[in-house]
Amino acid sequence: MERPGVGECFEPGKVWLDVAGAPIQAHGGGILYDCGTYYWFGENKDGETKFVANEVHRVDVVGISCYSSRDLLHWKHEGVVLPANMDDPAHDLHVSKVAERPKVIYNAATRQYVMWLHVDTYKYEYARAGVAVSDAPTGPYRYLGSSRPNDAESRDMTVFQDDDGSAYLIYSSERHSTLHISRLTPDYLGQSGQFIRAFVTRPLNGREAPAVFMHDGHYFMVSSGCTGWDANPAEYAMARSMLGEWQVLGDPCCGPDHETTFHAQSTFVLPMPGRPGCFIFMADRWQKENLRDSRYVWLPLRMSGSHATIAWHDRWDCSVFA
């Protein structure tokens, strides 16, 4: 008999269970496809939800896990690729603070696999970003400290590579009220102070969650207004390159509860390869009160021309690509 949330497709909001039968455990992820395996990183949030005040709701820091499949359906806990602290409370990993939104890209130059994440205080006044490596896709990865990129805050973040070899930080900054776009060094570990501000003119409540992904020689983002845990109407943009001119397209989002993301947000897009214009979008669907038990959404996006499409599915599989 099949059991709950190891199936044969995806269930968007549905509890979805690793090969091992325990709840997944990688909040606010992406992931990274390598040498033909899919490895997805997220925040480990097996634990008590404490409520802290102002509608702050945590976990304290377990770190962040690694998850590896062949089919994007079946997924092998691989364990705590990044651990939290436990011992000094200054440590940006420690328990008491936050770490958030893993991804990691591979440097073929440097032969490292290399993980940004948002890490902050409980409070959210330390906004920086964090950086981390490896030898392997499955860690173990060694912390090498963070930094306001720029000198300015960084809070929701992903991190996008480039057919070129480039890559860039994409980070909530300015009290949320700008993404800014802020291209790495050569081996990925700082920045090159090479940055744009974007979405200034139309905060929109603010903008948080980008997901980045290109399209038929064009770079699109999807990301949340700023409501908190609780869900808001996702939008996405368009640029001609990582740091040009962004254009506002509107909503991509279709079906019922698509006027809050279908009660998630975006994390990431996921490309499916040998697949053009087909790609998978990557939402959490929050639990503020119980954030161990936040579910996922994911959903499939389709491109045609500089239009986005993410429908409802109750359930579904790659067939729909056909």
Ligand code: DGJ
Second form
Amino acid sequence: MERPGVGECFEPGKVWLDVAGAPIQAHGGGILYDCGTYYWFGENKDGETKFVANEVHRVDVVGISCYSSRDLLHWKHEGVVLPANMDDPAHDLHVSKVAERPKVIYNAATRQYVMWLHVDTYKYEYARAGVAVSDAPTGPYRYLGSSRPNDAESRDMTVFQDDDGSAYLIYSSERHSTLHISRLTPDYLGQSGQFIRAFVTRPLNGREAPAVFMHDGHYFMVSSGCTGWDANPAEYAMARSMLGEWQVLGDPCCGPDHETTFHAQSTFVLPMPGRPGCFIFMADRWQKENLRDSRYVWLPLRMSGSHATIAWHDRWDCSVFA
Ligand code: DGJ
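Taking the form predicted on its own as the starting point, write out the structure of the form predicted together with the named molecule.
Time for the whole complex; same chain goes first.
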């Protein structure tokens, strides 16, 4: 039997238990660092996987889980902070739908924690971005509704908060043929109207699973190709400003299995406080036949100038950044 990760070091691809001994349910997630604590938000997929059709495997929506940690290794489950709606089939968060890739940022002016997530019907035809707010990082989050940002489809998404307090919603759009980067309003609850269409490609040959970070005054984005739950090569790109021109730089992963992002898909890049050029690359190793057993692949990401490197480690801890 596989030995579950006990939290003394990162073991990419192994079962990762929370401090109560239960497997962590925070897929497609992202991290908020707030007052010395890390909060990990992600999809709780703790249900039976149903095969729908055409490669669609799904779990009824449980909701968005939050975990907290001070060392990134030991995680306490703070609960399902945005639960599924059980009664109203028309509700965005009804169990029969899709709620994916939640990301939370803090708005210092409104003193609210703002969560954006991808909400969809099980056939992924609704393609909208939902937003929820809370007075505390651990919720509960109040769902405000969803929209098609800038009147465009929104599927895989992330948010990025810049040093100057501006924030952006980055979403896969136009049938996956572009990623839009849209500046949010100052309260982070809507679109400002300023947006770009980046990575314009042939239809169905675009990017998804975006993860944005900043290094040395430049903006970087890791993303995946579009192959459903199956892994494909990651790619990263750089820009001088979020709404500027994005230059594709190639695959940041190296070594065996780099061509499948180590059998995983990007979801977030976490900067290491006080360690310039050092980041944790967070990815999901989806198990489409049993989505609740999907694993986490966290690996060190190092920047040297504009060159990003992600290498496989069986076991590692943050001393690799020393
Ligand atoms: C790929 C996306 O990145 C995932 O978040 C999920 O939406 C799957 N597609 C569904 O097939």
